Partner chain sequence: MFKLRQRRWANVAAIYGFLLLFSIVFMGPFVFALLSSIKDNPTEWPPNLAVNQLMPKNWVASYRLARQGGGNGFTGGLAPNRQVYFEVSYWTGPNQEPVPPEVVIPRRVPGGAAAALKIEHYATDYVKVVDLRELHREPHDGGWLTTYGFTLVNTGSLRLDPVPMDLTVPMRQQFVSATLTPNRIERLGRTQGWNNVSAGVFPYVFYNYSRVFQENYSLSTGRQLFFLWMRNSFLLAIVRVLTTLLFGSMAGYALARLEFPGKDSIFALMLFSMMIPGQVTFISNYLVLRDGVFGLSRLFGVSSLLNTYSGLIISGLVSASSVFIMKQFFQRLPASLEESARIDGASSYTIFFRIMLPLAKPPLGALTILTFQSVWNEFFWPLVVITSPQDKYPLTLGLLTLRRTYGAAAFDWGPILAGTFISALPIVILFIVFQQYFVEGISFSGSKS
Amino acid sequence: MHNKSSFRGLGEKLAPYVLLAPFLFTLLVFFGYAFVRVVYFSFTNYDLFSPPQWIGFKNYLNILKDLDFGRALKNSLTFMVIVTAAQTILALFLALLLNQKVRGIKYFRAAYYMPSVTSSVVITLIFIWFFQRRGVLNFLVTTFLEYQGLIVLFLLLFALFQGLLVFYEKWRKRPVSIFEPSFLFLSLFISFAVVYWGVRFGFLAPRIVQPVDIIWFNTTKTWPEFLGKLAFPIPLGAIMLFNIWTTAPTFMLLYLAGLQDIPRELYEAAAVDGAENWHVLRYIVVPQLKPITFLVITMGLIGTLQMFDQVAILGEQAPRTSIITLAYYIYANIFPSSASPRVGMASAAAMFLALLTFLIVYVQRRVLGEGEGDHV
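Requested model, single chain only, the form predicted alone:
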């Protein structure tokens, strides 16, 4: 009887490892073994055909002297900073927008999430067409410039009417928020009516402008020019816009789950104390979402540093120096178009990328802490 109990206890202890065996096998073979091989190849001269020759740290010195590696490092860091910040802010904004209890909100949640589940190859091909010289984006920019004056007038009228309505209610000693929903709707309606009838009767008219002809891909120009060496290539900026649009919805879901987990009592206490929406966002939402923000930024940093597929698919549409990243630099050294593979250089660059990713994530963890939410 004692033997059966011991055997049963041993089986219970081994059960998790048996269930994890396929995953551990895959991890060891395709990641552990591959990592060891990359470390070894980074110290050798290897071209996939001849036996590896040990050369020590020469590959690491060579990549530091390589101009393409310097451009790839700069592009990767620029891409990481801008995209991670933008997609984090956009994801939080979308989550706040979609956390409202209104009819049809599930449709908008699904619509915003569609770019994240669509094939990256298909999306990239559509994106290439979108950024053509006579594509959709240049058309939208041209249209915006035509109606820029009308848009500015509409916004000024909206701010004026909203301010007057709020001021009038406060003058009557009535508690009212700056963003009172009923006032927002009324201000929008009046502003739109004024601009619409102004255009209808000929008092207002859109500007006549030349069609915008921005070259998004086949150019080496940088933007913004006043930043000098800190400016980034325009083709890389186009990829940034595309990447932000496709990755923000995934992080939006994380923020949405975090928002729905915030205790309702905190909002009720803030309402009793007369807190404005801005105060609720600053002192309740943001502190409570700190663990989600830590996860989103960490995933964003890792993903942006390893960005490869959009650059690879874009191919010859843009100059290589304008869009090359560290991940694409590694790929280009292993699979060059008309030269012998430089596996040693690629492996050294891969090790540099791994160490850089670890260092940046570690620094981010030290700055933001462990991600625990603040107590309110």
Contents of the next structure:
Amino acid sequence: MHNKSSFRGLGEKLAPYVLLAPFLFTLLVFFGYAFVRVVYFSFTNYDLFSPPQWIGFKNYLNILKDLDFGRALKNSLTFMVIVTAAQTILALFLALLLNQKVRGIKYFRAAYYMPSVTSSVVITLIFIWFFQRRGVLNFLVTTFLEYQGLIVLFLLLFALFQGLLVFYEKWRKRPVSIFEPSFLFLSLFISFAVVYWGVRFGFLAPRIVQPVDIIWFNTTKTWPEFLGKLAFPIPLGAIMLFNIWTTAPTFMLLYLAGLQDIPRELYEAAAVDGAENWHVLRYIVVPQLKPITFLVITMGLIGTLQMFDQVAILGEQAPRTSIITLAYYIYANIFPSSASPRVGMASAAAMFLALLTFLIVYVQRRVLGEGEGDHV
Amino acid sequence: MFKLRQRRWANVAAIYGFLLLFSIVFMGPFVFALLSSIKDNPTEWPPNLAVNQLMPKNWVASYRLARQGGGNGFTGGLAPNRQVYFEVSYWTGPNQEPVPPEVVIPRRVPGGAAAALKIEHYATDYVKVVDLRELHREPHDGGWLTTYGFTLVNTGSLRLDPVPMDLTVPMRQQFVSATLTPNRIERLGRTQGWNNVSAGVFPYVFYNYSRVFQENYSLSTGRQLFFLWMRNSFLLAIVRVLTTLLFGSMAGYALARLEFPGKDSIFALMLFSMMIPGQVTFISNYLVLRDGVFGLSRLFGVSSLLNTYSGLIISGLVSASSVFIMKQFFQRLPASLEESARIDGASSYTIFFRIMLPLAKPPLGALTILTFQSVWNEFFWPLVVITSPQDKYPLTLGLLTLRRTYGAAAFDWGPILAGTFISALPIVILFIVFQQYFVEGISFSGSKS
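Structure of the form predicted together with the partner chain (previous: the form predicted alone):
Complete assembly follows, chain above in first position.
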């Protein structure tokens, strides 16, 4: 009896470790050990086959001298900043749009989220097709150029009619806002009808333009050109475009959850005070969403810094220097198409990546701790 | 009052306007690519959605042709001694004498070299064209519209599939219509080509999709590669979901509700691991798998875990984020649940399996979806671990192979887009059915920082 209970006591004491065993195994072997070993490799000369040799800080000096590393770092940082900024703003906007109480909102939410459930391979392949020289995007650009004049005309007419309607109401001494929605619809309708009939009866015509030949991937050009060295390569810009498109909906869901947590009383109090929509957004919604915004920005920064799949899938489709990122640089040094693996340099670059991530999280913690800063 | 209502309507209309606009932004590229994936030429300029494969006229025609050929109307084939009857019309100017088209059954070798080995009998060796004649001629549009009819007969003793066909006419004799719309028109309109005259409805509509399966064969076993890739992805995802659910909830429970030395440092290491990108640690992990996890795999007679699914499974038994999700859930359960069981002398194992696990259905549901999705979409780690043979690839690597096969010189987008959509299909279905879990999963993983 005594024996059995002490055996049980031992079993009970070991229980947490037994339950944790599989997780501890992956955590220690595939993270802890791996991390320590990469730190070690970054100070050695190693080619995956013969034993590593200690060379001190040489790898760090070498990658700083390596042109490819410089490009990769610059590409990664540009990508990180632009994509994070754009997707955060877009995600907030989409969440505000989906937070309306209208029928069928569930279906719209599903439609918006669809790009985020598929794999990066699927998205990248579809977009290589989309961004071809004679592809859908260039067709859209061409069509836009064709109709550019008509669109400008339409907008001018729209502003004119709106102005007239508002002026008429004011003249009759009725209170009216410049953006009175029913007037907006009316002038939208009238100006569209004018342009449509103009085209129909041959007074107006779309311009005839040559098909646009923007090369999105196979180019070393940068944009915007006047920025010189600060401009980013066009292929990287194309990746940014579809990356924003895929990740914004994920963060939109986070914002949506945050919006639903804002207490109703705040809105009601604002309504009592007669606050404008814009003010509600500026002084209630955005400050209330601040924790979520920090989360979205941090996750965005860390996620974009790891961008690899798109580069690997594009492959020879775009010049290597235009799209290489830190993550791809590491991979390409371990598995180079020619020459022997340079594990030391790859590890040093990996340490750089880890350090950057660490820095982002640290800054976020600091800022969040002080409770300062007004993002979005 | 009237004013107010008018205003509300305008507001609702504006909201729907924006909602629709963004639906086009997010779904548009998908829908356009999906429709293009069944087209004969997905890179047509200007891009359009006039898809022959979606015209009911062609469905009826391909069904009839396949029935004439002695096959099932939906799957097709040209049986021995059966024949299919075909009509085609051309327009000629007033000064040109119409000429009957030259009918050729080409020896068209599909796809790569491996696929060519699979076809043993070419239709061109057995199919004869008989009874080619002019049926009628009528004035049309300042010239003549002439219709020809002919019959294709299978003179061999084997069922033939596919039966490709090319018709060629002289210059300025314009093609107008045919029993089945041709798949391509070449040489300035002189040659009209069909992939398969007796295809049947499904092979006709999903021609690009069938190419994905039928043109990619394993060099070693001769089995259809795309099928293997799908199977691999499914098996891997199922195993990884099971290990994640079990080990993730075990670890989550221990971290949330048990006290033991080292708990805080384990938790700290776990948070740290969630921060560091996989591209940092893969260097060592690659070596660990190469050396068979410190040589332990030798106990099972395997020296290296590279190019094995065991390697992928062992390195991904359970992720830190899934442990985190489970820990968050178990922490929120009331302490009273456990206390009475402890007084009754239940062990931690009993409490976990009998009391805690049955309560954890909601987070386990979200975790199932989340894990399945991430394994199905995983690209980087399989790319490192699985290099050869192609039989072992999961779908994501398979798609990369398709892109290399069909995108080597000039892009042949039909099969690439088709493969892309087949691979996305399971996840999209999963998403439509379990939408709520996806949304919850995001908020679960969002609560981690």
